[in-house]
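For reference, the chain that follows is the form predicted alone, supplied as structure tokens.
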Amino acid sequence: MLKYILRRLVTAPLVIFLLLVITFTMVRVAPGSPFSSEKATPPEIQERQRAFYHLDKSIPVQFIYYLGNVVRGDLGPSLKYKDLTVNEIISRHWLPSFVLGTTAMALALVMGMTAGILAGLKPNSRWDYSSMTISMVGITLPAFVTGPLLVVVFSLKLGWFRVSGWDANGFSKDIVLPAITLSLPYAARIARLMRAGLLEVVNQDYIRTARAKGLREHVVVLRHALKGALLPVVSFLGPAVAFIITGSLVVETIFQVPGLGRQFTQSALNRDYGLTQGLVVFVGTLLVVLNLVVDVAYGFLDPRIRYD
């Protein structure tokens, strides 16, 4: 296990480097310029701007400058927000996305695993059919539909929550509606994965042996079956957690959450090379780390898995 982790830690910088190369090249070959605006800028000023950000040099030379900054932990300046660096923008906006994402994922795990376990233990029952039907609706119904529906019912009709807005001072009830909206598709997928994993595990020989020994059903499920059934869910959680805690454009726009999701879109629309690259590096690094955590978790959940 330790050798496997060390190998992954050695290859992780290579993965991030390739991600840097691809992102850096794509944002520069895309049409448009970060200095274009409705107001015409004199050519000499544009040239000075390009020279200041090293954009007047060839792409390989630009990449060397950028890579040197990244190695030092500096994601560079934003080309649109002149007084802010990419590090400062991420530090300002990551907390709302993180709080919203972790709350939504906790809700998704509770709802999805509960529905999946009950459906897996009672296949072809009314509960199985109803929960899987609701899960399918949760997967197919987009956030820009569920979000406004929740606002109409719980904000405009019942008046329990504000229509939109975010409490910058910390956790408050304003998080309830956006967290539910964001959690529903994830809960639906977790429920279906949990059901499929449990149905596969309960037919294994070691489960039949545990039941033959006279163990109670809840002991068989919780102590023996649940570990193996969690493998598909754990596989899903790696990238899901990385994406859910780094912001959702639709949910953050509907509920006016000042998170990273809106920054992703704005950086692309503004042709902000530095911010786009920095956000991709931020999310890519999270993906690499969380995928490593998922692979390590496999060994604890299933003793048959070996990393030799």
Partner chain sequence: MTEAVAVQEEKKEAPPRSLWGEAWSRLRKNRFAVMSLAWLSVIGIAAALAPWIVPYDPQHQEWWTGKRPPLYSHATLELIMTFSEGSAPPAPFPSSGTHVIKVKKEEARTRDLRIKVSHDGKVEHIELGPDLDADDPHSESPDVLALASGERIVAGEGEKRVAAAATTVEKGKVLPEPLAGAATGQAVLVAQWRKGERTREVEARVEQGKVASLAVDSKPEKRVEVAADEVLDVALDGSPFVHTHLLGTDDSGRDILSRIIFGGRISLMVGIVATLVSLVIGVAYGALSGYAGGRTDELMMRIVDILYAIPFMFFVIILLVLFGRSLILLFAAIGAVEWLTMARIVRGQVLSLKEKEFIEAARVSGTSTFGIVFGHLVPNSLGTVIVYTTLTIPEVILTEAFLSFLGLSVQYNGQNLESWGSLTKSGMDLALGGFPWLLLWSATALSLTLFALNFLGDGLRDALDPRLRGKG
Contents of the next structure:
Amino acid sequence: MLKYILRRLVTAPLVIFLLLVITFTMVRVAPGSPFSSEKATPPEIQERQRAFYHLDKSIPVQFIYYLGNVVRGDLGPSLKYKDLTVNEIISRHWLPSFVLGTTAMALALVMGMTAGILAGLKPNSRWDYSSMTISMVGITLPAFVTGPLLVVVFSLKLGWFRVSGWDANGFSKDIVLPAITLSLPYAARIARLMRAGLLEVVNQDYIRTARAKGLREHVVVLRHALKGALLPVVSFLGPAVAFIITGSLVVETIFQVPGLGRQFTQSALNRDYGLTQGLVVFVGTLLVVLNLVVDVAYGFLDPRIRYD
Amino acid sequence: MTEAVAVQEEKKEAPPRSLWGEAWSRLRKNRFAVMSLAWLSVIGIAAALAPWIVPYDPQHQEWWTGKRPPLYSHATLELIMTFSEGSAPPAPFPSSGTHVIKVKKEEARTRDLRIKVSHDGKVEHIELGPDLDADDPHSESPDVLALASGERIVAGEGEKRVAAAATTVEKGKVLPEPLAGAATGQAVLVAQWRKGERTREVEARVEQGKVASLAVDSKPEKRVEVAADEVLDVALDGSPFVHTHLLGTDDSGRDILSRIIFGGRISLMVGIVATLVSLVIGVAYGALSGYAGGRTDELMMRIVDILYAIPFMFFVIILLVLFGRSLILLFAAIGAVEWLTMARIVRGQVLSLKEKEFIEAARVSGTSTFGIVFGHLVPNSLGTVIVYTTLTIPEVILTEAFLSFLGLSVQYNGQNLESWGSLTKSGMDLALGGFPWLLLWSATALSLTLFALNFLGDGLRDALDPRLRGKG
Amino acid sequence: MARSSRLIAGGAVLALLSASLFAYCARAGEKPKPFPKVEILYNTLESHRAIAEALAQMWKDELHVNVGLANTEWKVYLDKMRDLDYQIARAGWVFDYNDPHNIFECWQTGNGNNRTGWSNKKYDELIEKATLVRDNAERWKVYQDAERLAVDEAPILPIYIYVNKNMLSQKVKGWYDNVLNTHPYDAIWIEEDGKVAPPDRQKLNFNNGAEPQTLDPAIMSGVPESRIAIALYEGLTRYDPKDLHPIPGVAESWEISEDGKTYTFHLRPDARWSNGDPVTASDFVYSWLRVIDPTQLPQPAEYAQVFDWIEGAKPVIHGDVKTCDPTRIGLDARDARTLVVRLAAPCPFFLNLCAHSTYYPVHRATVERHGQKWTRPENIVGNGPFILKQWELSAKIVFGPSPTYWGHERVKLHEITFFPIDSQDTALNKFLAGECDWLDDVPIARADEVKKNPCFRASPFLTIYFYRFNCTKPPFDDPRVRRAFSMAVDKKTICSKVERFGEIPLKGVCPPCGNPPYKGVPGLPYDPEGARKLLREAGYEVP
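For the form predicted together with its partner chain instead of the form predicted alone, what are the coordinates?
In what comes next, the whole complex appears, and the chain from above leads the way.
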């Protein structure tokens, strides 16, 4: 186990380095300059801009320089937002994304597991059919369909929520619609996984033994069956974290949430080299770490798994 | 639900049949899978035959007929139609055979007019747009608008159209009838000031695809220009020449049905081609890795692990922004993301298959490694591959939709290739403005197709490999 | 004899032959050639495509020329324009200040904004000459001569003058339609039931459309930034909210020398920074030198060239002089309240420039203490009517009134909130839901809906839509071809049928602007027959 974690920790920087090399080369090879604008800037001034951001040096030199800064935790300046560094932009945008992501994930877990347990305990019942049909709808309706529909109904028709907006001072009801939109597909997937896991576990020997011992049904379910059925859900959480990050790109666009997701497309469109690179490094690191956490959690839940 | 159906299925032992025959009969009993298959066939055929079956050119803009509800029909027009003797008639009219085209149009000197009205029906503000026929066009906000002879104010559309002549609109006074009626319940009356209106009839005789004679109010002419917004009526060979939009029109007056059919073409094409790309890479990689085993296998799978950790979606976005939104790039990018899972699944299959006797037999009989991998191992894991492929297609379609929602729809020859994703995006913007059907159709098409593909995938899985039931 | 006669005859035959051959060749050269296929370049946007399609159709109908459309992403489009890698390209120009010079200088040889490769010595001279004329009515005459040249040689195809498409809540007062669409917040107030609303409801919510790139006036260049800058800072002069003529700002009065090259500004005694320090003449000298001298700013100022007018500044800005000697720049703080500015040429619109954001002062001690971080809400010091209270990235920026502003009694707004929403549809929905009081643009696709709204206000905007011809490459290196293409375009149709907000056809190259209003020359007529004739003259076959 420890060896496995250690090996993962060693490959993690490699992954991030790889990310860095690819992004760095990609933004520099791409056509279009970060300094071109509709109104011409005299070439002398553009030259000075290049020099200021070290873009006048050769690409390898730039890379080494950048790498040195990244190692020290400095992602460099943003080319578009001149008053801010990439570190600052990320540190001032990650919170809404994080709050939205975790709320959506929690919501997905609660909704998905409830529906999954209800369906899995009474297979082929009306509960089962309805929750599985709803979850299929959840999987196939993309966020950019559910999001606008929710806005039409709850903001424009009923006036319960704002069309867009985000309260930086913490939780407010602004989070409701985006979090629901983001959580639906994951809730649906979790429900299906949960149901399948339960169906499989319920027929296994240790559950039969528990029942035979005369334990009450809810004790059987909660203590024994759930733990086993949770496995597929946990293994789904790893990739789900990544998907939630990408998924929030769309949700942040629909609801104008001031998070990191929206910066991605914008920074590439602006040719903001520093910000694009910084975002990839940040999100990449986050993903690597989260995947590791999920894998370790999986190992704890299922002692049968051995990490060799 | 499908699982439930399949559970009952399994209990009745069917007489032994070939694997595929058995799978097919199992699939046929799954009502949802059959319905999905039917829907997918309809969509697939429509998409494949799109250029021949769409009612109208999906790119053709007629903004003056924009945002109309389903079943809207209007006279067929182009922005400006130039008839000239000896050349082919302008665009919407047939450029072959012999026809008579009659266009009734109303010419006028027009200015846009907005009149703000207060609650009690009094005029608050008059805004008169520029007179483009004048030497020095500019907008005005006069206090009084007194109509001279030959001048009219026209408001409303279709049957609600009203016209006022010989009247005065004055700030602080009540709006005169019938304008007051047209303005009921509105804070602003959007109207048009018109002068020198006259109705003219253009008649063009087309012989062998060329305009043979041309007349305006029966007077022969060499060349006539008709602008869309002047036209009252169009007739081709005596019958009205109209367009009917079954699902309505979008903001630029483009036919939504045609756009959805063409959008499906792009969405399905991306889904299928990118999945095939991932299939080829994934199957080859996975099979080789699984067959080789040992250190090679470990190394190859370690690479897959590392690639798994890379947020490819972001790379796809950056790639499309920076290097242009070409179809090839999109196929490659999505294929490159999706092959990883395929490789893992195929490897697992191959690992369990390669110990089987028939592989041993093949090896003993001297079949080459390549022959064993692609002649025996891959075909035998086909069932799993097919199931997974069916489930990858909706994922890819969704990925493409997601990208085009972010404004990164692919382009070809400088034109956006609209897919269901981008149609939904533009529909969303307008749905919020009070035109819900623009969102409804494309969202429904996309969702139903994803729905069907998922059901079919589930059904196939149940049918082909009952052991895999319920995973995911 | 016979021999010589034969020689002569042979020579004559030879001469005749060669002459006829020459004539044949010459005629072959004159033989009309088919017009090559041309391509319109525009940046990816539906509305640009609609116009490009209309133009392509007109050129096909009238000139029988096949025109293709090519669109590229914004940054690539900008590169292609700069490198003259196009044939015909869409373009736009937003005026920086209310004077014709702003557009006329673009077509001078070598101007960075020319981007057509067009060069005309006489035109260049006329524009130079105009800057020496102090009387505007006289100066307009020089510009008209220049405009005639530009119209004649048609390096650009003018199309129309934009309209402002504002959505303004009816409770907002003190806001006036104007050609720069600039609205000083110190003049604005909120009205409720016909009365001035109480202070706690004096709130203005505005969609600025983008996150500002910077709050440092020296390096800012965009519209969203300038909308914020007029709240935070104040120049020597400022714009009158109604007709945009320069009125006293930090300077309460000024004198202009006979030759128009020396400006003496008298600063008001009560002009203060938001931390209470007085605004002095040396603050201006410091701030302006900061832009002129490239070694002083962390990031180079994109708009530094607006200081070209100041004596000694141009060579420093453009790198001809490597070190900046402040004593050689025409700025002199005679005492705390007197600033003397010497110009390299009598710039007739210098007072307008003084209201431009690049000319705003910054607080020296703050800039020096905090370096690049001086614009943070906790550090920033300004001299404008409002102060920065809150800056939530990508969410909102909030301003409150500045108690130290010299005209603070005039200021009625208690709070201004700027949203950075980039989707026009979302912004409009927000406006309709009452969450926003002012939008400075609306989505074109929703024109019909917007026009029915009493809050919608359309007015002329000092911004032009035009197409550039690439004058360096065939076929558009021939002025006759450019003229032909211009004359085949019916601008009235584009304005009334393609655009939907009452855009006005642009005849010459300059819209009416300045004070008294500059009246342009007639421009090329819409004349398809004449256009075809010109194309034939240029040697192309036209059926």
